[in-house]
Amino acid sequence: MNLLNDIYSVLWVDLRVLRRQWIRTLSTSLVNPLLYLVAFGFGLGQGISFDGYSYLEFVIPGIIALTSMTVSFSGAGQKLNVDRLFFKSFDECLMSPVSVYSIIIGKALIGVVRGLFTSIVFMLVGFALSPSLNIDIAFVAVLVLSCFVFSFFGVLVSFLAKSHQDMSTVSSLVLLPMTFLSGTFFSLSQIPEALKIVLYFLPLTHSSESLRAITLEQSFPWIYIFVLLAFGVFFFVMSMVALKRSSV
């Protein structure tokens, strides 16, 4: 009980900003996912199937997967990086008679609702453009997996940037090619087999394969989800060590 009290002490701050400025955020952050829906699903994909569905079909669930990677990651990066190196206000938690745990959690906890908000938003203008699409509670409880993978990659980045500008850094040489490399756009099927073990150690990969295989009711893919949760208990566990060594 002590833990989630701890938890929410470290989120509630980060939840009034998000509060006053939901709207903002949310508008900003459906900018990317339906330009993509745009371009994608209804410019270049008409007439295109993969594997006997349409690829409006296709392509909403690797969206929907990128959105919760881009929204969580800059969610909980961006503003923990702000509050660090320009507000100085994040050394007034350190100072709080709170556990490392409560911190990390706390502070991904933010980009995991900003990026469930998102997605969800996202994810019903998808339904009404396709039906046929299946979403349910395994769908619901990856994409919040999901969130916690890259929200937990935002806090390990932002603890170990050194400047504002090693976010964009990261952003442009991790994010970037995770957005356009990991399946969210096409499938892994058509690409060469040594690619494709590549891009299989990209989160990305598993989140988007993962939503896809669920809402075309496909067999369950459990390697993935593993896999997922492999890539979250490894950046909780990086941050927590980079956590640390800045405090110390």
Second form
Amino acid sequence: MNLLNDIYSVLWVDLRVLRRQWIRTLSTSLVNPLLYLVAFGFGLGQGISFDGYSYLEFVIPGIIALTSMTVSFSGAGQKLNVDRLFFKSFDECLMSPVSVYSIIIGKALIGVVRGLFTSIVFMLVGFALSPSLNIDIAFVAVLVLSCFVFSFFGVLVSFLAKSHQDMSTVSSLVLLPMTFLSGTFFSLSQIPEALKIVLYFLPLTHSSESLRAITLEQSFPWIYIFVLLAFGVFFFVMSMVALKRSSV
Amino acid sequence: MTDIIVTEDLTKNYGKISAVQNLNLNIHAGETFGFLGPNGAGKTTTIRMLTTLTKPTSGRAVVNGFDVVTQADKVKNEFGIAQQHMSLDRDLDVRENLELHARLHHIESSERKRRINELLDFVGLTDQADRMAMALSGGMQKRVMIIRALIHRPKILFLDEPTVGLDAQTRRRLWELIRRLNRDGTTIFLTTHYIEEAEALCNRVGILHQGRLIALDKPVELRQKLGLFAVETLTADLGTKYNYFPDKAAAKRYVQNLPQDLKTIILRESNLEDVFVELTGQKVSEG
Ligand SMILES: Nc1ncnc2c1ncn2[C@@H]1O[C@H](COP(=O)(O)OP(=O)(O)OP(=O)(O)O)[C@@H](O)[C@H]1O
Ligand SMILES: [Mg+2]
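Instead of the form predicted on its own shown above, give the structure for the form predicted in complex with its partner chain, please.
What follows is the entire complex, opening with the chain shown before.
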């Protein structure tokens, strides 16, 4: 019971912060996905059909997946990074009798909250534009999972970071390529075999493929979901190792 | 007297820099201990090891019976700390900062509010409770950091340069607070660059120099070792010279035998600052 309590205590702070600035947070984080939607969904993709679906239907789940990635990653990692390295206010957590599990899960949860918040608002926009999309409980469950994966990734990177720039370096070198390549804007079936193998090592590929399979009512994407789960566990365990080692 | 903090050959290296070297320290339960040393001496590093933030390179430290490395979780219940830097969360208001600490230390919600109000009142910050931590003046932030450290009634209180940048009134009030906490049984571990502060508050002081403990005793004992009386002679070419004597008679004899052309001669009681300067070979506050 203490574990849940502690997780909530760690999350509580960040919820207070979010409560103060949720309008700004939501509006800034929606800019990217909406631009993608307009530029690719309407602009480029007009009249194209893809694997038998309209391009809009195809691209919306991809944009939801990448939104869950970017918003969760920075939602969990950004403040943590600054608090840990620059203001050192994260010491307060480290010196309290709260376990590393609670700290990592609590800090990841704010990324999940932020990621879900933005993704769901965007999803409603997408659903309004394309009502044929199937959005059900499985979809939401995978979306939550995806948010967890990238939140843990954000926590991990902020623990490994040696400077404030490290977060944005990872954003540019890791997240941005994933944004465009991981089956978000085009189908993996169009890609050369060799590159495809590389893409299957990226977590976002599994988010977008599984979310798309559900919205387009294809066969249930068990494998993608398991791989995503494995990524989540991996990032969580690595965060634990990083946190224990960072106290040198 | 029982020792509430014991370190054995506690050492911390950062690469080639040796921040703390073979530190052997015993802090008695219930005392106010002053940790002095020039900038970079290793005071903060020592506190970071005692508060589990940093792992020692070698040696060990025990805080109220718990090892800081192998029983870090237990150690965390024993102390409160106001760090040297401003460590409040800037995105929260004062009350939220305090509440976070209370939550992280498992204080029941009914008790939480009462305790926070009591402490805010205690340092005269009740009317600042809803302001953002970032918006407070530096002295107010210090006060918030100190009461935050007290919320869970720790047995040991670490204060890393608690009175830097405080106005005279606030400093006096803080001294009063420290004395009161100490009277109520809290062991205080304090670092400071204000030697008069150490003299005013501390039962014993330790002097750290380049990572090594070079003195540890009661202030008066340290003065005695140096000489209870000091003679300052100001010469035109050599600057100020200091000489120390065990008693006033010896000091007077010395003064009488000095050549007449010296500009100024001061005969006074020695103080802890003399001890500090002699031992560390540096002025504490230049200028
Ligand atoms: N994280 C770190 N990495 C590298 N070196 C460090 C680190 N922390 C401290 N040091 C070094 O260890 C030494 C002791 O630093 P410390 O902060 O303990 O000094 P201090 O006695 O608290 O000084 P001050 O009076 O200025 O606060 C310094 O040489 C400092 O540069
Ligand atoms: Mg220091």
